[in-house]
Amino acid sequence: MSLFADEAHASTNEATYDFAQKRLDAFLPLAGRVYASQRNHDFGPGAHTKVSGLSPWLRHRLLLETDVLRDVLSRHGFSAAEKFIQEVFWRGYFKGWLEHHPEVWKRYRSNLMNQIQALETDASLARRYEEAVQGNTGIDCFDAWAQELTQTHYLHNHARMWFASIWIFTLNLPWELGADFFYRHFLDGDAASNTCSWRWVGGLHTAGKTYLARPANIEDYTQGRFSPAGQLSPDAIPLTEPDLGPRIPLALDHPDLAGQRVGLLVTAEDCAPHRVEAMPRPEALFAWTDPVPRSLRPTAAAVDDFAVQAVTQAADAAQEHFGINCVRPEPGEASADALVNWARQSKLDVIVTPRMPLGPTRRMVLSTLSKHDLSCVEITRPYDQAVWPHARAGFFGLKKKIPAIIADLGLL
């Protein structure tokens, strides 16, 4: 299984179309049996060539999940590619299980909050807590991950999984606090993907059901780079909470706009607006160029140079498919008083913008437009119509719809 998120490779990467699609045509040759095959194999910084490497353009929809789907069924068949296709629905189910459960986002962000307040009150916590985050905890193979985190902004899949346990049941670290050292370090980090992945290590995903590093698997799966034998908890007791609360049911359609002024909304959630096939033609464009906070603790420069590159390549391409001039905030002036002037000044009934999934993102831009009585619509992709209904409970009630899907959606 793919937690987290696919995996990015840590060298120089551009947030751009054309990168994300040469990204895809190399890898397409490996995405059936040898993904299948070697997927599990930490090879080390700079090695890890038999992943994807895709997920910082599809974290921003730079490139689209139906993209690659199609592109890699046209290659290999679902058969032999099968195994890449799971991982690919995995994002999607994450995001639509976090959209049921809002309380768990609610929850996490609340807690993060008394974590960080702790760290300035308890030396011992904050100690430990740097400790783990400059790799300084004499386990060598988490220190190495730590220093290849916040250096490359990446780390293979299978080590992220390693890390989350090691910091949870090694470590005794909050979750939380790892689960915000994660976010606030990825290219690919994604609200949904990062905090239910956490929580399915802790076993609060799935109930009771934990992820326990262990050493022979590690030193097996990183060719025998680390042998941490002894150094790791042998156990993994699974973290507890309240219970969540009722489902909440997903609404995805959208409310007929025609015969309003509409302004389109382009934001790092979504940078091929114009590929939405339900977005109504705009009378103007506004994008939302300021990086969005991830947390109270600065997010990395890497990381916010990538999203706000990656919306730049959005308003350029809304430019130029409508035609319209896309308003962009200037230097030092904040996007939300910005994009408050632009609705007005374009006299606009409605603003519309691509689904945004829970998050800092969605949280700031409906704070703002909600405080100035502006209206705002969310169109949703196809496939996020397609997946998310699909992601109630466990990973497996989505897993065998991936065919019909597959099949609704016209990608095969």
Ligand SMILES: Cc1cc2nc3c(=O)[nH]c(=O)nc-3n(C[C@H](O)[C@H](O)[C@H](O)COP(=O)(O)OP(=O)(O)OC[C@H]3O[C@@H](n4cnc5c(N)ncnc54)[C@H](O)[C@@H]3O)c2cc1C
Contents of the next structure:
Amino acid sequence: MSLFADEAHASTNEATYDFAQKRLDAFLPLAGRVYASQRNHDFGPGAHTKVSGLSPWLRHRLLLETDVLRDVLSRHGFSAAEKFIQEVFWRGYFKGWLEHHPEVWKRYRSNLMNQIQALETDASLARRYEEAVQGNTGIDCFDAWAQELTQTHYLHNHARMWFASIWIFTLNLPWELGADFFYRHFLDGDAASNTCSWRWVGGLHTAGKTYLARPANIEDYTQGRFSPAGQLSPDAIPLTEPDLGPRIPLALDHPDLAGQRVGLLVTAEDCAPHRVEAMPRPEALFAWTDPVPRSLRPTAAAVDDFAVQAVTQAADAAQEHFGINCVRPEPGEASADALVNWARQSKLDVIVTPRMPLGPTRRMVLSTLSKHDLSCVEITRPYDQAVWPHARAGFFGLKKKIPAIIADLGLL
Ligand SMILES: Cc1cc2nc3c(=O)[nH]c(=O)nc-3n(C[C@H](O)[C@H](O)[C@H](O)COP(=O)(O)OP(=O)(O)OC[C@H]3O[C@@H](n4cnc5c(N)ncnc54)[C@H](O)[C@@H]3O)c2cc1C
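Let's compare: the form predicted on its own is above, so bring in the form predicted together with this ligand.
Let us now look at the entire complex, which starts with that chain.
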């Protein structure tokens, strides 16, 4: 089995821990100076060999940030792998930032709903949108990335930045529709990394600071495959928005559950619940195996399949680890209904689950449980407890803390 990054993102790839660990092992020799010098090059579909391609497994927590950091540090040490280590921390930065600013997710979803409705009524918007997502704009690089995204469910980071910038500043399309297009097609589609990155490109995350895709930069970093001179907007006027209000404090600890009858819920948000240190020993297990819709528009089948396979592998691993059967919905039964039946039949005091970050799964699970008066406790991983409090205005604050976090978590 080849482990090159483009293939890792195709729908045939395995959403399993073993597959991810093999991919990590294959990438490890490159995680030091090779990554630092070549990570910005987009060599095109089939050739994303200088980046790890680990994002789908990290996003579903089949593989943990701590697994990756520990192996990379042991192979290269901190200085040689600093650039790669920082990129891994960007994920925690965006996750922590969004958790502290739930208003951003709420507004994004509400604006997106309005934009999707506008596609029904505004023929010009609908035409321009269709040209963009079908890869028919006439801008070669953009059209190639639109096709690569829908065919492989992956894009290189630099291509994501250029694509988002062209979408917003050259095609003048609403950023929420572009973020939704990404979110529904990436195997690594992540509420925080995706939404915050689009906002960063548009000049909302760091107010007033935009990312402009420049033809010469695209030509250089695609080895001359594309040459969009004269086709792209020469400037990027920042998007604006009403004030977001204050940063909301987060509770990252959880109550003592000693003496309570606990059931463990497995979701696609964290597919290694058997590897959460503080997880109480459960009396019953349940896996939410239905794909949770990411949007009003359809999610790519390969993306749903990956998530379902990830949860199934997590359910199997939890079953083996705790030595009890993991209940899954019967064929044709919705996970929400099956979850409620399981909780009642198991006579649980409380349902525990690894923390579900903001996004459709959290909303779906918590609304199901609250409708039926079932209580839920989320367990936050030590990595998130260590990283999220430092996700403040810019990445720099977290960047300074990386060596201390690595030491505190015993990763080196
Ligand atoms: C507009 C836009 C949308 C994006 N949407 C997503 C998304 O939905 N899901 C997602 O996981 N990433 C997203 N990213 C971040 C980044 O592009 C991907 O994480 C990265 O390209 C994944 O490829 P890789 O695993 O080969 O990364 P590598 O370069 O090998 O990095 C290793 C890991 O670090 C993390 N990482 C690297 N760069 C970033 C970054 N800039 N922000 C956050 N985490 C990072 C990822 O977990 C990645 O797997 C987005 C970036 C942009 C500009």
